[in-house]
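The data below hold one chain only, encoded as structure tokens and taken in the form predicted alone.
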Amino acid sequence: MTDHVIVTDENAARVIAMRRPDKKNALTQGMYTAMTEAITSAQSNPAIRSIVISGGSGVFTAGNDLEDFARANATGNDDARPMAASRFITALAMNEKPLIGAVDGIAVGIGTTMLFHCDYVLASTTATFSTPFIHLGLVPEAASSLLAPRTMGHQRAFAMLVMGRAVNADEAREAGFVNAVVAPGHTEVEALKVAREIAALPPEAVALSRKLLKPAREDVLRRVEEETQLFGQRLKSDEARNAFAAFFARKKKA
């Protein structure tokens, strides 16, 4: 586990905070870990009936953490990417609560990505999303390739997913993956009235419908594999090493 993710039981939900905002949150490979097992130990737990996802106030997350992303990256083994990550993102497709994402501040990449596989997404007015994969030389992951085109559409997801386009709040909720915008600092508290309210329905029909409401466990699994393969082959290619080393490049002048 990590000090950088607070895992809380509040009532029936269980609260994944992510709680970094030194580093805007970047994601570690023992944050992934910390979500990973949070997701999936309530998953036989009936008295969670939602999970809420949040990054506290002011900040989502800025993704992954390169420098660690790169560590993690450099066993000389043929892993498409860090298993952490991965175990996170099957997580994420496998998990049968109701998710409900609570974004203050920016999502970038897999900040961004996760919330296709939520159920409910709340954004404050001061809410970015972007995905700079292929300015990385990269892949968009996390299944979004199939689920943002049906969420938003092809068009704007390829205004998001390859150009790496920008979208505000507004904008998100226009599109269709944030349901509702509120005030900086009440993205978690609206997200646990959301949470109280779905505590409240039936869980048997509240599950089956949401099954119902989902592509197919294995469209999305298969989909989150091709990714990752694509992914670990751009991880290798020219254009990420030299669009990483760029980065660092930056970042030791900065």
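Superpose the two forms; the largest set of C-alphas matching within 1.5 Å is the rigid core. Positions refer to the first chain, counted from 1. Just so it is clear, the model here is predicted, and its values are computed rather than measured. Compared with the form predicted in complex with ligand COA:
- Superposition on the rigid core between the two forms places the CA atom of F244 2 Å or more away from its counterpart.
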Contents of the next structure:
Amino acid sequence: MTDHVIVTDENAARVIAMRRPDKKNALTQGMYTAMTEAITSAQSNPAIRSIVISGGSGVFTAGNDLEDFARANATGNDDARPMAASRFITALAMNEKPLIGAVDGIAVGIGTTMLFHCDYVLASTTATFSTPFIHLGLVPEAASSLLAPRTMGHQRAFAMLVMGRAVNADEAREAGFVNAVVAPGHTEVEALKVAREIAALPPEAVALSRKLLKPAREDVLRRVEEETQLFGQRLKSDEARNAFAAFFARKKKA
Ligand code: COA
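With the form predicted alone already on screen, would you show the form predicted in complex with ligand COA?
Whole complex next, starting from this chain.
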């Protein structure tokens, strides 16, 4: 149980809202579990026609909680990536409902990579998308190494995922993983409009058409597994340990 994720069903949409504002919605194991459960339980509910993931106003998410990563660095397990995050990624790959992202403010790490599983993404003018895995000594995750080049081409994916360059909302739209850029504070409301539009379409034809557009699920799951193994190894690396320590030390210096 966590208070940091709020799940509501509004008309035909399930809205999953990350709400941990004091930590920029950084995702804890409890948050991943709540989000996984919200996605998984929607699958067998015909009344839910789409799923909206939102961070509310001002921030989407600062990505995985770095304290969890630092703990994973110290563990002796081979399988260092905490399981709840892996289960969330699997739930994204298995999901069959149209998934809508509402990004207002920063989307870091998995905050950006989860968007490559989305079918429609709204971003505010203040949104920024970054995947700083490289700066943390890590590798891309959530099948982003497969899905991002498919969406934006190898070179742009390389700049984001291997060089760790951030993009803004207009650049993300230009790259093809954001549909529309809206005013700050309006992403969730616009996402609900999209959800209503989808709800008015014939459900079976939507499900079949969506599936045709997606890469084969087994390919996505295979890539997730490959990335997860490497990610777990990298979490325990010296490069990662130094990066986590530097993040938590920077406040003390300021
Ligand atoms: N994990 C844990 N805590 C985090 C966090 C994360 N990923 N991101 C932010 N926080 C915490 C900060 O430690 C701070 O906590 P404190 O007030 O108790 O010190 C609080 O959230 C606010 O963050 P702060 O850094 O002060 O905000 P900012 O506006 O200056 O910067 C970010 C925002 C997102 C740019 C910056 O926090 C950041 O780089 N976070 C790490 C992002 C990251 O590397 N995620 C993992 C990707 S794989």
